[in-house]
Structure formats: C-alpha cells, structure tokens
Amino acid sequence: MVVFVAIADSLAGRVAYSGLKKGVSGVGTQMKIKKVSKAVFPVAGLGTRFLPATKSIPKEIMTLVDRPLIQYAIDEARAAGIKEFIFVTSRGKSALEDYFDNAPELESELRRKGKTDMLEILKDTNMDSGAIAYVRQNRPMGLGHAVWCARRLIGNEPFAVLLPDDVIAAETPCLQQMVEAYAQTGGNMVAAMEVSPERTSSYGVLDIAEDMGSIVRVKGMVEKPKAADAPSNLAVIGRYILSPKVLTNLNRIKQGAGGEIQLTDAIAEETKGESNVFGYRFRGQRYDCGSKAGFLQATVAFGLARPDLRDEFGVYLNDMVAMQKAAQ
C-alpha cells in the first residue's frame, strides 16, 4: 500500500459539493457519465535530468524511499477504480515492463525462507494478465503525441492520464478525488494548483470562466505563458480525466510550445464549444519528481511519513540542520 502523507492543506475547507452542484448547472444530472476505468501512463521520456542513472535505469523505476515512482502512480490509479493500465513507452524501458511481471524465483525463495511479509509487499507489484498494455512512442513529440499513441486502446471511452513524475501526497489519492468530482461534472477535468506568477512559464495555465471553489470552469488554457501573459496562476499538473473527443482534437493539433504536440492545446479546443472543461483544486502536496530538488524533497517527506523510518531519519535530519547552523 502507498503511504499517503496527511497534508494540512489551505484548500481543505474549499471543498463544497453543494456549491459544485449549483455551479455546474446540473451538468452531471442531465447526462449519464461513463465510469473512468482506463488510464494512460506516458513513460517514454529519456529522463536526461537524472543522468547518468537513467542511462540504464528508466526514470519511472527510480525509487522514492523503497518504491519506484511508477508504483505510486499505479496505486493511485487503483484507488480511483482504474482497471486497465496503458503504458506509452519507448526503447530502453524493458526494466519497467519486467517490474510488473511475476518473479517466480524470487517469490519461491522468499516462500522457502518464510518471509511472508516480503511476499505481501510483492503483491502490489504484480499485475493480472491483460491488465497492462504497452504501446511505443517512436519519436519524442510531446505529451499530446504520447497520449494520441494510445488512442486505439482507449477507444470511445473517458480515460485518465497520470504522469509518474508528479507524486502527490494526500489522505485521499488525487485521482480518486478527481473521479468523485467528475461524477458531478462529466466532460474533461485537469488537476490544478496555484503557483507564483514567476513560475507560470513552467506549466499549462487555466483561463477561468467561473470559480466554484474546489472546481473551476475553464474557458481556455495557455501552455507555458510568460508571467505577464498568464490568464491566472492556476497551473495544470499531471493528472487528467479526458473525453475521447480530446483524441480527435489531437489528430488535428500541430506542434505547439517547445515544438511538441501539447495535450493542453487539445483540451483547450474543448472550451470553444461546450463548457465542459474543469479544473480541480486537489487536496494534497505535489512533488515534482522530474527534478532533482523535487525528488529529494519527496524523499524527505515520504521518509518522515513512514513509522518505521521517521524516528531514526528525523534525528538524522535534526542533527544535519544543527551542524549547518553551527557551521554558519
């Protein structure tokens, strides 16, 4: 089981489903909303920011404490009711595929030695036959292109997208929060958090039509705008629930910011017709494990959240801080 950190979040008091129901004008009550049972995991990136480790190890199986990043994403998807897992991969990702396969020799050895606790841990890493599918992205053309590569497996169903780089510590897993909100709104939903103006150039940013607290109705999205051009400071992070119409939009989208096919551009197309794009202010703490600093921050936070580690690790951190202060 994933250890989710309990975060005292300033947004916690903003969740008001009664307000949501009024604000969305009955969107969720006038149409039958299909259950989200498929999720796409774009894992084709080279992970160059973590070289030389990623020369031979896929970034997604780098360990946060004692679990690979991808395990946190899988566990979050499972908690949200996802049953089908679609990985968009590239060359050099065989270790990622092997991670979710059975390991008969290891399991046999653990069983022989009576290490039942370790056998129990391995259960979370095993996936049923047919639960995971793999498709290749043969050229690095951006997140939108990666999701488009999975179109035949998605079919005509709503689907989730999870970016394993974004690890979110929350009492209720982020995607589960979104699925519960999506049951009221339908359409398309992106996870969002407020960032400082100088950081908007690193994110897709929402142009807000209506703010309903935990939910905002979106009238546009801008990919990596300069601070002066940003329509808000509400930034999109790596959790999405999307309608299959977004895949149709991706068929037509040309290269955008950074010379890549941007997923935000395809979602933004949906704001031009119906008002069916929503941002969700999730409750929790997001860590950018695609950066070294973010990965280290997550390691400290998740390490301190572990009952078997927090005492010894906490003492060490306090000693390190004291030594730094003494050195100054």
Contents of the next structure:
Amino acid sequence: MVVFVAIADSLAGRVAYSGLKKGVSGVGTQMKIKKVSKAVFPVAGLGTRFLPATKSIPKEIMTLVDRPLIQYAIDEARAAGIKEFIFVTSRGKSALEDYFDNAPELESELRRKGKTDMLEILKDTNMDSGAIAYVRQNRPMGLGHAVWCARRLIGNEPFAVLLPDDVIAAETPCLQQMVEAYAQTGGNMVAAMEVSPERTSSYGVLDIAEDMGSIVRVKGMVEKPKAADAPSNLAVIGRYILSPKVLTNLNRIKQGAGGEIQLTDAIAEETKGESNVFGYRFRGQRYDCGSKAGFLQATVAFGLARPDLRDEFGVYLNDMVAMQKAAQ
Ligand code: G1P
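I've shown you the form predicted on its own. Could you give me the structure of the form predicted in complex with ligand G1P?
Okay, now the whole complex, with that chain kicking things off.
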C-alpha cells in the first residue's frame, strides 16, 4: 500500500518546481490586464473512443471515482475566479445541462431523510441562474470552430478555454496558476508540457522564441506535427487564456490539420510580428481522459488520493501487482 500512496502523492502534483520568474524581460511590466471571468468548455464531441458508453451518455459525464469529468473542469475554473461558464454542446448532451441544474425531488428527499452530507456534495453541482450558458455547435468542424461558436457570449474580453478531457491534478489548480502567470504577461497563454517526440502528432506543439523557465515566449504553433516536423516537444495541454483577437482570427482561418478549424492556428496568428503568445509549464500531473488508458490511470490516481478510499484501494492494488508478479 505504501508504494501506491507514494505514487498518489506524486501524482497529486507535488512536484518540485522552480517557481515563476518575476520581472521576465519585456513581460507585462506596465500592462493593464483585464480579469478573466468567462470560460468556454467545448463539449460537443461525439466521444467515439468511449463507445459504446457514449452512445447514450456524454463523454464529459463519465465518472472519475464519483464525479463526472466536467465537474473537475468546472471546479478548476471556479478556483481561478471564473464567474461565467459557456458550454459549447451538440445533440445528445442534455445530461450535461441537467447535471448543473437543481434537482428539487432529489434534494427534498435527502432533506427529508436528514442526509445533509449528501446535500452538501450536491451544492457543487448547482450553478446560479444565468452563470451557465449553452451554445450549440451544429457541425463537428473542430476545436477552433467550437470556440468560435461562443464568440457572442464571450464578447470583447479575454477568456479561458478548458478541455475537460485533460484532467490535471495539482496543488494549485492549473488554470489558477495560469491566471497568476497571465497577470505578468497579458496576451495569450496556453498550458504546456514536454512530451516524447513520438507523441507530438497528438498535440499542438510550440515553437519557442525565448525560454524563461515556467513561461516561454512562443514564435509559432503547429497542430499535430509528425516528430520530424515538430518545432519542439513542448505540447499544448487543454487550458488556454485567450484574447478576443483570437476569435477574430477564427473568422478567417481556413481548415487546418485533419480538415478542421484549429484553435492552434488562430492562436498562432498572434505570434506573427511581436508575439504575445506564451506557453506556461504548469505544476501538476495531467491525465488524458480522452483515452481509455489515461482514464484508467486517472481513476487509479484519484482513487488513491481520496482519504476514504486510499487504504482499501491501495491494499487491493498492491495485492494485484503481487499476484501478477507471482504469475510471471
Ligand atoms: C486538442 C488541441 C491540441 C492540444 C490538445 C490537448 O487536440 O487541438 O492542440 O494539444 O487538445 O489535449 P485534441 O486532443 O482535441 O485532438
């Protein structure tokens, strides 16, 4: 069990970290930076990698321990000071709308039975009226197009984008780290993480102009390059803080990688001339919950990080490993 608890601790993001460099050259010294209070959650995807489950439930409702994926993203956004939540949805996603609504019958039943602890748990799922908005993407044309669908709700202000498939375990939630870094840089910021060269074809990849440690200034971005074409192995992870200029860029960019309108390409436009695009190496452990293996890893890590489960679950996992070793 000790082994797995140790793994859980490191997975929970307690990673040594050099800290944010203050006063980075030319970065945000005199700028007046507008607060980020809106976030976009692109949740229109079909989730085909999780068929048959996603035949009738949205991928974002799939459960890590006892909370749907989307709850992790919402909690992270709230911790970063987000007040308005914009969901870009599609057909078959009504379970998401219900999830964030009040559940009067359930709540009154719990109240009647005196289950205050469960009522407390439900509180996190309720959104104030008007805090959450839904907009439809009626054709699957890519992440850039999904974000563009929210343009009228975003208006002329900086906004965050969170991809719920990317679950990040961290002591300070990832978007909050980014909001703090963005207070120094302004412009546009994407979460970034080193990946092995053979994995670059799964990500947006940064071309680095200046590496300042946790923050890098970016001079270009490429969506899903082959290892041989990748400008670095610093990959974009699904957290963004973007200027409204990116929405304007989305109006005119053409289809990119995979024949889709790519958010990466619209951000890359902002690297031309004097770039105001920054990558941010976050502290924490990211799980790719868009893949089955990543989802299982996250389930193990989050299960072990839960005080009410870690002992029983840790013993079980250690027994499993011992049994597997014995069988070899
Ligand atoms: C999207 C983005 C990509 C980014 C990735 C992070 O790709 O297009 O730039 O690196 O998310 O998870 P997707 O995984 O949706 O294909």
